[in-house]
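Given as structure tokens, the chain that follows is alone and in the form predicted alone.
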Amino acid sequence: MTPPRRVVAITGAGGALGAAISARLASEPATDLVLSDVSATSLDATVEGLPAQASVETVIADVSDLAQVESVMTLATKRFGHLDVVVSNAGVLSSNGRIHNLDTEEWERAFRINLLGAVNNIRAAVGVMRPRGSGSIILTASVSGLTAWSHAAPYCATKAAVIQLAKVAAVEYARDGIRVNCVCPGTFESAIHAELPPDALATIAGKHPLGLGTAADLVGAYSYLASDASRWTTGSAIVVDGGYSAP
């Protein structure tokens, strides 16, 4: 008997990391994808970068809205019959500034997308995974949630919360057969660095013993957590940061 295909839903699939994760998982055998993002243009670009044989559906969704996240999971189950893996990857950086100079909206935006977005992914995912008694939920955190980045408090605080959220969810849903983990990337090349002056980028790179990475350097961790090879891994924060947090 042919084993069932693996169904993966990825929110925040439109950025550099989301596109790389999508391409990696699409290249793996017997995998169906449901990709979502707030930007149709970014989502289209991700789809264009997938292997020609990729099995994919797309939907626009704002992760800060639970109903919209639930629509992603609903699409997966209606189109492919079930849902095995959810990758919660949407996130935003905060403005560069010290805590007292950042207004309330800056804090609310970071909490709404980075933290509440992860919460909504978990809520929506367990709703369809618990009846099957299995599933893997992968949250994108950051090494900034384990270290201190000056002038980036909303981002650091929300990513630290995502790490703790993964741990609590892992404990709460283990008996339901659902694993919850997170990946903590260091700084990697993406569009947000395009306008940085070369000396600023060099300074950031200098803090990573292996230099700046790329999104492709991160996808192995997601591939592992999305696979049966990680069946005994839950509540983990896998750091992939080029050595940034080592010193």
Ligand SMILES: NC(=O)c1ccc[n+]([C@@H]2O[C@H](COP(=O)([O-])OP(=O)(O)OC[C@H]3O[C@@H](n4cnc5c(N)ncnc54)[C@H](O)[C@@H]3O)[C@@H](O)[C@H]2O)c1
Contents of the next structure:
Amino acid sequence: MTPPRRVVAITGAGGALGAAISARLASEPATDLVLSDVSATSLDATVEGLPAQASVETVIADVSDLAQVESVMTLATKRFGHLDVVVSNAGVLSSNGRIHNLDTEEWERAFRINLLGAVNNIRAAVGVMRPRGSGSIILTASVSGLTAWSHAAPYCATKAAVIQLAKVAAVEYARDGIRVNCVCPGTFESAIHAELPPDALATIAGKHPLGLGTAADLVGAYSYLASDASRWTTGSAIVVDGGYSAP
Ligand SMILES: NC(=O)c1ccc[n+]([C@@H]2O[C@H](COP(=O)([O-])OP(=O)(O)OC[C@H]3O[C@@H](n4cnc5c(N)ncnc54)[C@H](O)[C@@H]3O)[C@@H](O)[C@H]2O)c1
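Given the form predicted alone above, what does the protein look like in the form predicted in complex with this ligand?
Full complex below, order starting with the chain above.
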């Protein structure tokens, strides 16, 4: 009998890391993808980068809205029959500023997209994974959730919360056969840094013993967590940061 195909949903699939994860998982055997993002342009670019034979559906969804995230998971089950893996990857960098200078709107934007977005992914994913008794949920956190970045408190605080969210969810859903982990990347090149002052990236690069990364440097961790090789891994924060957090 042919083994069932693996069905993967990725939210925040546009952008540098979303495109790299999508291309890597699409290149692995017997994988169907549902890709979503708030930006149609970014999503189109991700789809263009997929291998020709990729089996993919796309849908626009804002991760801060539970109903929209649920529509991603529903599309996966309607189109492909079930859902094995969810990657919660959307994220925004907060504006450069000290804590007292960042307004409430700025704090709420980071909470809504970085933290509530991850919560919504877990809520929607467990809704379809629990009845089947299996699944792997992967949250994109950041090494900024483990170390202090001056002038980026909303980003650091929400990414730290994502790490803790993965741990609590791992404990809560282990009995349902669902694993929950996160990946903590160091800094790699992407549009997320577009608003940074010009010389900031060079300064950040100097703090990474292996230099700045690329999205391609991260995908191995996602591939591992999306596979059965990680069947005994849950509640983990896998750091892939070019040595940034080592000193
Ligand atoms: N680039 C880095 O150095 C770095 C380091 C650590 C962690 N990360 C994390 O990696 C993830 C991907 O970031 P990236 O660097 O590829 O940046 P990116 O800006 O290239 O991609 C982010 C994607 O998230 C999407 N997005 C934003 N708000 C959304 C929303 N409300 N709903 C759905 N999608 C939304 C954007 O449209 C974009 O496609 C983020 O979670 C980010 O925090 C990035």
